[in-house]
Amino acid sequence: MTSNSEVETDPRLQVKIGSVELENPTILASGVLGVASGGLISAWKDGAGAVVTKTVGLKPRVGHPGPRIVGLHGDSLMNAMGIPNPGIGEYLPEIKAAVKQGVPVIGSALGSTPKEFATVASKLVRSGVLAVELNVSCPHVDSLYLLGMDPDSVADVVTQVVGKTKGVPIWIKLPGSTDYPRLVQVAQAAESAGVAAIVALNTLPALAIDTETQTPLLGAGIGGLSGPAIKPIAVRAVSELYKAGLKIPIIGVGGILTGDDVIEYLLAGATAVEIGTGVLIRESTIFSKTRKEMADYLTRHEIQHISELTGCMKDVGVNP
């Protein structure tokens, strides 16, 4: 477990997703703070258990055209970034600086096929991440979002990576989607092949037009639904996964802005979460603020630890 001095340990917090030790059960997600060295670095100092980086492909991408990103109401966004990265050469030097910082990585892998995603994986891990998460689900890059949903099509990914990886543990997020059947059969055929946990959920599918202009905001015209917007479906899913019986870890993520969010996810059967768009609209403190939060849940409820909390959602039957 990487400790972070800068922030005051509490051992009721510390979690594990597998083999990966964290501090406490938040991690930065994918994309908001994770483009270069120095957010990873920031949101880990102000208290975050883990990072994950930008999604990074073999060759740069240039994503989609703008307007990439437009706010909601209710602090919830939209994106249709396309997935813009230098490629893995150019970015392994803003993960081995962060890694050198101490802090916990974890590399975000993209892939056109199988082999890429196995080759991007490989190279990650040698950079010194302590996980690779799969990014397989992007709502608007169609070939993407078309990938996990299939679970084959996981499986073919998830077993490849794994034979290139020597060991390190393997995420995969799934797609945002109402589909909670196939997510189910998504995380189980990931599972058989070799993948130590589940994040659960990416972005949902949507869509918002100017009715001055009527055109789509988003320059791509389909973008990503994030924020509080997402959150009973991501929960729910959630909920769905860890009642089908997976013997991995879950990961939530989706529209998390409070400790207690945090709380909600675990309830529902998540080990961790991820926070995206939180970090946006609360800016890198949400950690440190998130950490106090739940501190302060299990101090009020009397809970010795917060791994105690996963699954115990009550049960309060079927209306008649």
Given for the second form:
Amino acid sequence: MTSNSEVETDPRLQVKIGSVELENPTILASGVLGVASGGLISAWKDGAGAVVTKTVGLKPRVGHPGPRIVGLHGDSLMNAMGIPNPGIGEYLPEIKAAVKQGVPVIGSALGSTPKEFATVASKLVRSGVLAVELNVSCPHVDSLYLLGMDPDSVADVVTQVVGKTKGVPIWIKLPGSTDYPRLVQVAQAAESAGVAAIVALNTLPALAIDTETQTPLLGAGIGGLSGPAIKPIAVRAVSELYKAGLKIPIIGVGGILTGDDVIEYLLAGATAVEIGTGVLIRESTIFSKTRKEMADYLTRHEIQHISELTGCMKDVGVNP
Amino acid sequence: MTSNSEVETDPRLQVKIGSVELENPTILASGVLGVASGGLISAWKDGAGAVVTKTVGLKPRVGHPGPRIVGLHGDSLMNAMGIPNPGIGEYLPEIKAAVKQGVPVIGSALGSTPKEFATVASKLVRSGVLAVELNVSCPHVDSLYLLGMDPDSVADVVTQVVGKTKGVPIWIKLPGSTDYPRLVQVAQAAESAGVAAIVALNTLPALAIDTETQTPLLGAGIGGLSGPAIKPIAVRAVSELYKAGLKIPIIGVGGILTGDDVIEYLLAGATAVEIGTGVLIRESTIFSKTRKEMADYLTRHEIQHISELTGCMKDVGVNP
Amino acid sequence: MIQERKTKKGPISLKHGLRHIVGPILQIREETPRTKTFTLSVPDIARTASPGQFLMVWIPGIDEIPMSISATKNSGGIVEFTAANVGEATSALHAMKEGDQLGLRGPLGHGFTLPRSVDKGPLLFVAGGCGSPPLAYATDIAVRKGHEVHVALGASSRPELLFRHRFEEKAQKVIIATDDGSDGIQGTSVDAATFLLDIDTKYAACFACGPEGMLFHLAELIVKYPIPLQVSLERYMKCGVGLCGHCIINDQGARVCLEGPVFNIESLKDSDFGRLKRDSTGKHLPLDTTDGSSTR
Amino acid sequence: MIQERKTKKGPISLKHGLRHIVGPILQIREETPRTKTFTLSVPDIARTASPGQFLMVWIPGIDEIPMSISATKNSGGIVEFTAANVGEATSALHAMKEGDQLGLRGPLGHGFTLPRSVDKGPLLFVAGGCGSPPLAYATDIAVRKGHEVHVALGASSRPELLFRHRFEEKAQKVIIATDDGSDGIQGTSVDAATFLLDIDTKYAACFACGPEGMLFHLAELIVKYPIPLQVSLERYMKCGVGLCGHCIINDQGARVCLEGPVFNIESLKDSDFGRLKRDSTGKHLPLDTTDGSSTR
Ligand SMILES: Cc1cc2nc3c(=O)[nH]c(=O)nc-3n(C[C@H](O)[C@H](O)[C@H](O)COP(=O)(O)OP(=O)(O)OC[C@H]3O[C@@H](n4cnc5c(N)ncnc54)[C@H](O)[C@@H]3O)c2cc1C
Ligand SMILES: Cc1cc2nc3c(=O)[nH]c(=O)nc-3n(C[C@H](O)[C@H](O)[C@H](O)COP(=O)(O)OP(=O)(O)OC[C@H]3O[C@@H](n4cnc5c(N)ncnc54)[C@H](O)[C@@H]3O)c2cc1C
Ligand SMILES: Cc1cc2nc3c(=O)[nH]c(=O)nc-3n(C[C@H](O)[C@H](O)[C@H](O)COP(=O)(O)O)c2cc1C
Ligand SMILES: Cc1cc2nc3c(=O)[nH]c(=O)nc-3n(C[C@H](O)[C@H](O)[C@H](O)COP(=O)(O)O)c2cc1C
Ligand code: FES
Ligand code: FES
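Switch over from the form predicted on its own to the form predicted together with a further copy of the same chain, please.
Then the entire complex follows, led off by the chain already shown.
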């Protein structure tokens, strides 16, 4: 656990995701601020428990043409960045610069084959990341989204990655999907193959059309939905995964804006959370804000330690 | 086509869903206002092209305990009514009262077996509905949601229903899901079995937890997400169904608030739309409001007929 | 972005009507053997509520039920409702203790409209059975605005006379009626109202709440005098915000939860008023007007 | 519900920064052989924009690119930007006709901060290459507020001098520089600025936009005088609203699209300014400061 000199330690907020110890359960989500080391460093200085890098592959990707982002009703966001990244070789200096300052960095990896995943992951590991998050779930890069919905393929990828990453924990990020039986199957397959945590969810597949020009609002045509709109869907997914009895921790993602939202994910079964779109809606100081809100909640409810909340949602016992 | 004496006819807005002719493409969605004939009648008087009844089964259902509805960030709504209904026998008078006043009524049916679906549908047909919409998709009634995700079961239901409904068009309402390949398979199976239109989507499965009491916000625990939040997901579903080359029309549902939203669904491939939560957000005069907005759009763009818009989204030609 | 919606009678915040504010019960008072008043602090509701509006009360893990607001105090943001113990949810409510948490959403619907001027005559309030809560709140406000207030209060027997003292403190005249004659005249609140109407026919308006049979009876009576009458109705409610249609009472789609629960008696022509109700499945049933308790 | 967010420098509407307003191009004017000005009517942007802020310009079906606002007029809600034809998107833009539709989102980022008082001395504007658009807009506002304005304008050759006449109309002094000597002094806009600084060192502030090499050179020069300097930077932008991190230039996470594009020169210490940029993949590259065109 690397403590952040700019943020006072609050032992009640510390969490463990397997062997990874964090100062608090909020993590900067992949694709947000993380293109540049300065983004990773500044989110950590604001109080993020850890930061996930931009997803990076073996070769450079330019990503999709613009518009790459559009705001919809009620603070919803849709994006189709297309995972621009300079390729792992060129990206390593960004990670190393952050790691050097003591930032707890999680590396996000993609690959077009299990072997490519493994190569990228092993390079990430060598650059000093605490864990590797496998992105098998980007909804505007078809091959990835479909990969993440197939338990066998995911198990293949995980097996190869685990073989090359010397015990560094591997996390898998599930697709933004409402197909819970399948998400549970994928998570179970990944668990058997050796992942250390499940991250749920990536953005949900979506489409918005400008009626004046009759053209999709995003350059890629389709995109991924994020922000408050998807929170109830992702909380449900976390709850279903938790109830399925996984032995590894779950990291919730989707629509978190406040400390209360973090608590909601924990109650549903998460051990930690990631925050993306919130950086836009509540500014890049969202980590210090949610941190204070979580601490206030623990005080108000006289809770010793935030991890006590995981999975504590009361069952209302209705059988639909 | 029954014209509504309180609303001036605008031939540019008239649409055909197979053999069903409507004064305009907006339809009151099932479960909204439709428990009572007065709700069906008033929505039509406001200018709905047709109205769908509350989903009704063979036997009475009390539905879930409260809270049955909760508002979330950004005008999102979550509900778990649990399909309360008095059973088809007791409900028929409500339908007949509306039909008697000339209201174009679509009957929404559920069943616990294909045979039950057929029995309910045939009773609906005898009460004078223009079409029957099969609800195989309620996300807080597990059996229904799962049924609607299984192409074979859906085909079974449709086959039995079609055999008992004397040529009255049968529509099928798909589950709120992001699993497009499966939704397309279900739609294709339903088409082969003889449905006349695909309705997409029902609410999306979701969960929200009150952090103070650590209890789910809805009495049923889980619920269905509706309103503006789900529009980009449902528009995407309509677009995927349209691109799959179905020969039957698609009716879009989810998050429609304005005439512009209706046009967006048409561009994605819909022939008509249903409106639910909008009745809350823009009040029960939403049909007259959207009607005016659609007419203004046609005038501004010099479009002769609204059906010209169906599927006209420009392809941006990016290959993700 | 549409945050507020206008209804015929004014704006309703979507946010407040659809999202519970959860907080501890500050006080529980027994009013009669079967009714208790629950006090919570919800400034957002206290500030915007008006008499006749109601709350959806969430008893976590049990159910959510509609309850009229029976009092508000701006200082402390106090909101009160008064519940009779009649079934599963209300008995769970009655079993709760101070400090336990409830969720309230509201204020919902449209309440009583008091006359603008205080010179047109006194106001008559007719409360039958458990109809007192919204009327007690309404008399508070009416008296504060300078109206003269008369009350006809009925119950099955003396201990069940809900808010008797509260009415007596505020009103110029209070006429009591009990079914068993254990207090006041023997009869119903409508009999008590008749008594008042017959000695002083210059009432500016009449406001009533109670079993629907009683309200119907009052409506038939009042045409003789004639005085504008507003009645507060109860119907089985599922959403409370005008969406589901469960509480619709006429072909115009009037929703008790949104356009009501208070209606001018004229607007109830050609409606289910006094004739029909719906049960929890939505089944349309004859209203049992002989049973004084109707939906309560 | 959170609708507005506060940034260090003030509120930005999430709605406007994230949603295109689509409308027809009202006018296209050729400014130089490689630049055209596009005029649209977007009252929401015209009303709230300030000089140095930019737009994301959506060319439907093609791409979306950042463009500085080059003028606004409140009457008619007029918004203008001025684009050089340098690549795929900008050549598609140059091929468009009046009446064709564009989508604009903005105003984005934070622009120039003019001194509050007009008594501290004249303002110096240094425009190199295609750096004129935000500065022409800024001189409009500065002159309207009563400031005296001097301009140093540079280009490769005489026909490329962007907004020369607009500057000459507003400014007390305009010094021209061309690489080829076809007009004014032979040299860069920094040479022209040096000329002005040497005859009148009492400038209240200096504002510059142009190739980053030129800005860097100006920053080195200005320490001698010393005058507060604000520079407008360009970086490859993917989101334009501070989310993706593509345009971050230092360890504090300063985003050119949100905290910039205009920065006080002091805040650029220990940053990529003058040294590094990112390409469309996010690759960190040495900035080619010898090539006068940098990102433009
Ligand atoms: C606008 C309005 C205001 C009300 N104000 C008050 C009040 O101030 N004080 C008070 O004691 N009661 C009030 N009621 C009645 C109260 O809501 C019911 O007594 C309560 O819902 C009963 O719940 P239960 O589970 O205890 O009873 P149950 O065992 O469920 O049923 C008992 C009876 O209560 C009625 N009921 C049950 N659920 C509902 C519901 N969701 N909506 C309407 N009726 C229902 C039914 O007619 C049923 O026969 C009001 C009702 C409405 C509609
Ligand atoms: C804040 C800001 C304000 C700008 N204002 C103006 C202006 O007023 N007038 C003007 O002519 N130009 C301006 N530019 C530059 C303009 O955005 C680029 O010239 C344009 O994006 C090129 O697109 P293209 O497809 O035609 O060129 P491409 O063929 O894509 O590339 C040509 C060069 O343009 C740059 N570029 C391409 N896309 C982007 C992008 N999304 N963000 C930043 N740079 C990019 C790259 O460095 C590339 O080398 C501004 C840029 C920024 C960041
Ligand atoms: C602009 C943007 C870029 C993203 N890029 C990535 C990415 O590269 N890899 C990834 O795994 N997820 C990416 N995501 C998804 C987020 O990490 C996150 O899963 C999702 O946005 C839901 O969380 P939120 O609602 O907090 O944003 C991106 C999201 C956004 C908004
Ligand atoms: C309160 C409520 C009740 C509903 N009941 C039903 C129902 O009985 N049958 C059904 O098929 N869909 C039901 N739905 C789903 C809607 O018909 C519709 O598919 C969904 O809400 C999405 O559309 P919207 O965003 O316009 O509300 C219900 C939705 C709501 C909000
Ligand atoms: S209770 Fe749903 S409309 Fe009144
Ligand atoms: S362009 Fe995305 S942060 Fe600046």
